[in-house]
Amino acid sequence: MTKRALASIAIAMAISASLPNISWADTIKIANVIELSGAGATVGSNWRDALKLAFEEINAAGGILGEQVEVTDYDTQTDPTTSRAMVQKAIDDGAYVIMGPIYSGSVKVNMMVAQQNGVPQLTGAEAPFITGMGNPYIFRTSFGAQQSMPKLVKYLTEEMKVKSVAVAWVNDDFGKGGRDSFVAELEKAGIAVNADVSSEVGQADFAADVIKLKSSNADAIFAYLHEEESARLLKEIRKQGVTQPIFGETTLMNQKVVDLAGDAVNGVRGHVGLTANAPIPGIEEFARKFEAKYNYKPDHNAIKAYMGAYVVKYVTTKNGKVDRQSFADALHGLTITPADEPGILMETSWDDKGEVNRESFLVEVKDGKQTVVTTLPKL
């Protein structure tokens, strides 16, 4: 037995000894701890709406183990301290599983509360450190940056023949984690970093940043910022007549960026873990249902939340009981296919750290729509 496994058992025993027994007599309580206001409201709203859609479907089909699912929203206000308080409140309210948040800086401080109370947490965060902290109760719903960047750098090297890159990134846990993973992969591939330009969350003026990127004379520009800032950066890039190709990872090609940046996002390419435009029957059906219900296009965060809800259904049904520890134990090392549970949409696996693995996509934005260039295999 590994040291990690022994540590997990020790944590579980300590938690079992310190917590009261929790009854799931009438409903199964799911806590949706998510960004519903502040800078992350756009991504959080996508996540919330998809989660609601999924559990409405699950309840309409009889619930989980014959019990209805009750979902309660807890607004983090895109603030780490508030998110920690919301996780504690959700646990006090009897949450079986916590869904969210998406912002890595919030997950960094609130996942320890869930861990201390033995509550499984399915997060949309992508910073590499999330699954590297030895928390046996944290699980991703999407790739960590350390998994997606090798795929993108391989494309830049083998397909685009890029020799140098200018990097633009947002200076928070999300941006720094992605920037560090990307630069590490560039170094392995022998690609030079001609400019390394950080920005702040909520930054409005990118004129000086773009001057640095443009004057670097790099073969390509890589941008790793949140959606609103990505749109502002792209508008400034087009305004200054930058001609280098622009690449990103997931957020840069997000539907919200397309909506905000308009024509400025056309031609941008990059890697996405999930996209509503993927040629996957389950995702196409989900996107159709989501848009019919909410009258807007879902982004990758919506897909993550929808799939996460069906992970809760599948694992709990597989276990035959509503038990937090059994849930966490069962999800480590598990693979779920659409044949097992159609709501999972794509075959997805989790390792012993809670890291997710599935196929992903290289896309290009054309006429305001993500177009899948190629589908990449599981790692």
Contents of the next structure:
Amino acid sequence: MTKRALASIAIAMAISASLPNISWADTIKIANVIELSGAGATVGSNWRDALKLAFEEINAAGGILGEQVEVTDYDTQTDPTTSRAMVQKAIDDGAYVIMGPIYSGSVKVNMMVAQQNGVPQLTGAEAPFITGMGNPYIFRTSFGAQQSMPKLVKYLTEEMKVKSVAVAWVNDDFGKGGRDSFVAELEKAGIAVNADVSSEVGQADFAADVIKLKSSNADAIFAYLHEEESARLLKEIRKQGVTQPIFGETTLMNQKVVDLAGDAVNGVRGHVGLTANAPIPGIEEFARKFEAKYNYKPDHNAIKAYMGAYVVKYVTTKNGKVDRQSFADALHGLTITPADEPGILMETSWDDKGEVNRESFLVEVKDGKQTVVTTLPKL
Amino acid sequence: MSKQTLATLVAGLAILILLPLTQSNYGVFVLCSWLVYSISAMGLNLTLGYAGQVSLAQASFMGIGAYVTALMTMAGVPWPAAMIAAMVLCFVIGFLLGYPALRVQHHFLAFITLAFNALVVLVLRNEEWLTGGTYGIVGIPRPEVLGLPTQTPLAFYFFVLALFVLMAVALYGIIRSPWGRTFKALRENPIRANSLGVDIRKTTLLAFAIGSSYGGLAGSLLAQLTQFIDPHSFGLTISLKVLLMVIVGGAGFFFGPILGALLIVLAPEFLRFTEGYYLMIYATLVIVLMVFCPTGLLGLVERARAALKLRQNPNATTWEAGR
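Now that the form predicted on its own has been shown, please provide the structure of the form predicted in complex with its partner chain.
Entire complex below, previous chain first.
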């Protein structure tokens, strides 16, 4: 190779190295840090698919502020440490907003990283502590358990006249957080807890748990587990011929549980923050689009992700600029209605902690379908 | 140590010092976790690779180390004291866990250590007053070394690197010492070792204790690296991961676990372009490796070297060629 060739290569390398490290095209980078493998893969893929759907729609309609949106998936493997690394990677890659994850244990670890770097994060997690840590960059896309449990307990006392409850829960951040909020509400309402049965993530055999629930002679059973475990528990409950009514919160009536447990879910009642079967035109429309594209029914996580994507669009358009700090500032105390932004589906408000507030539903599963019994007003 | 080896080591260290400077924060985080897992795997390599005791409890020692460090530093104890306490406690518990190993071997020992790991996870989860239960502990402080904070990823990396080099040198010393030779004698043929005057009992217990204290230190560093620990992070899967690092890299080779940890920590990165298939590809690679080379990657290198020497000198015995 001649000296000249070497010199020109050296110059080319020097120029390329000195260029600022920005993306070439005008794109807004959204990082989707989500459970795509491991125990959370079921909920994570719902979330991812809906997010993809939403941003494809947004891009087709001209993007945000004239810029196209680029979504990158980062798999947390349902592992808190990996999720932290993935958030770090997303920030290094220049993410404008981080979407996810759903598992509370992961969010607890990685939200600190997002906070240190001032990156807004829209999470699907429901454990109460998430918004209680004073992080100004974290926003929920659905209720925390501390908001939904009072609604459910109110229903149990006033409508169902329940005097005692047997509680089945999964022993991780999600399950324990929900169980603690629920039991605290029961105490306030003066309802006895006859049995308190914890189980493991990924547990396969629920025979012993169900015997404990059944022999507790409680008026009702409350189950707070992840989707797959919920399905196994319900099947075992039916197998042992338990007669008490069964109640749950969001996950127990999830579409995934219905798919897995079939008839065993029929008759289960509970409170859901979001459901694809809600009698709301926006949600019905979304569910139809989702099913047409992916050939399966969306669950509440899909709705959360879909609405989250439109939150990014609405707030950024409202600010008139792609700026993380303005995004976080603007979303605190904001109310978005479907009239403002059709993609938001239901009127939703965020408070100063990033907690959401919107209408919610009491549902009963009938013939493998969630049927809305009552729509509960905003808090 | 030959001049050539020394030059390679210096070059390796130079790479370890310079590499993170070119990396993003995420890259530095990955390098950090590689070093941390290397320390843990080095400890297990001593127990498994050199002394031949199968242990599935390395994650539990990482857990004990992590919780001791987290609780003590958060209670105001200076970090060197906390980390030394973590290592000493792991040494003692490892020593005690070694007792069953005096009576049972191989897969029976694997089951005992497996049960121990499950036990530790349950204690960490159920003793909420101490460990915070399922919620774990958040906000573990990073150490301040000689007045310098290690809050930034790069500063913490150099802190971990320093300890990594220290522990590697210590392990090298142990392996070359008479202890190291008795460990190997124990692995190769315990009865013969005993007949030659090796105190099998003491050697087995020490192998466990030293290996465990390495796990404890790795746990300490892991707690400071992620600044969050929960019982789930120290379950059986992590023990299996560390075991895989040792075996893939090459059990009984000094650099085996370091190479194994590199591969296992970085594998998801290398295979990211395959998207959803990477776990399947990864699993297939491990199966293929184990079928064709049960002695791990460094075993493969060793075999290739021996084969080459045999070709150059067909009259040599395999043993001579392997030297």
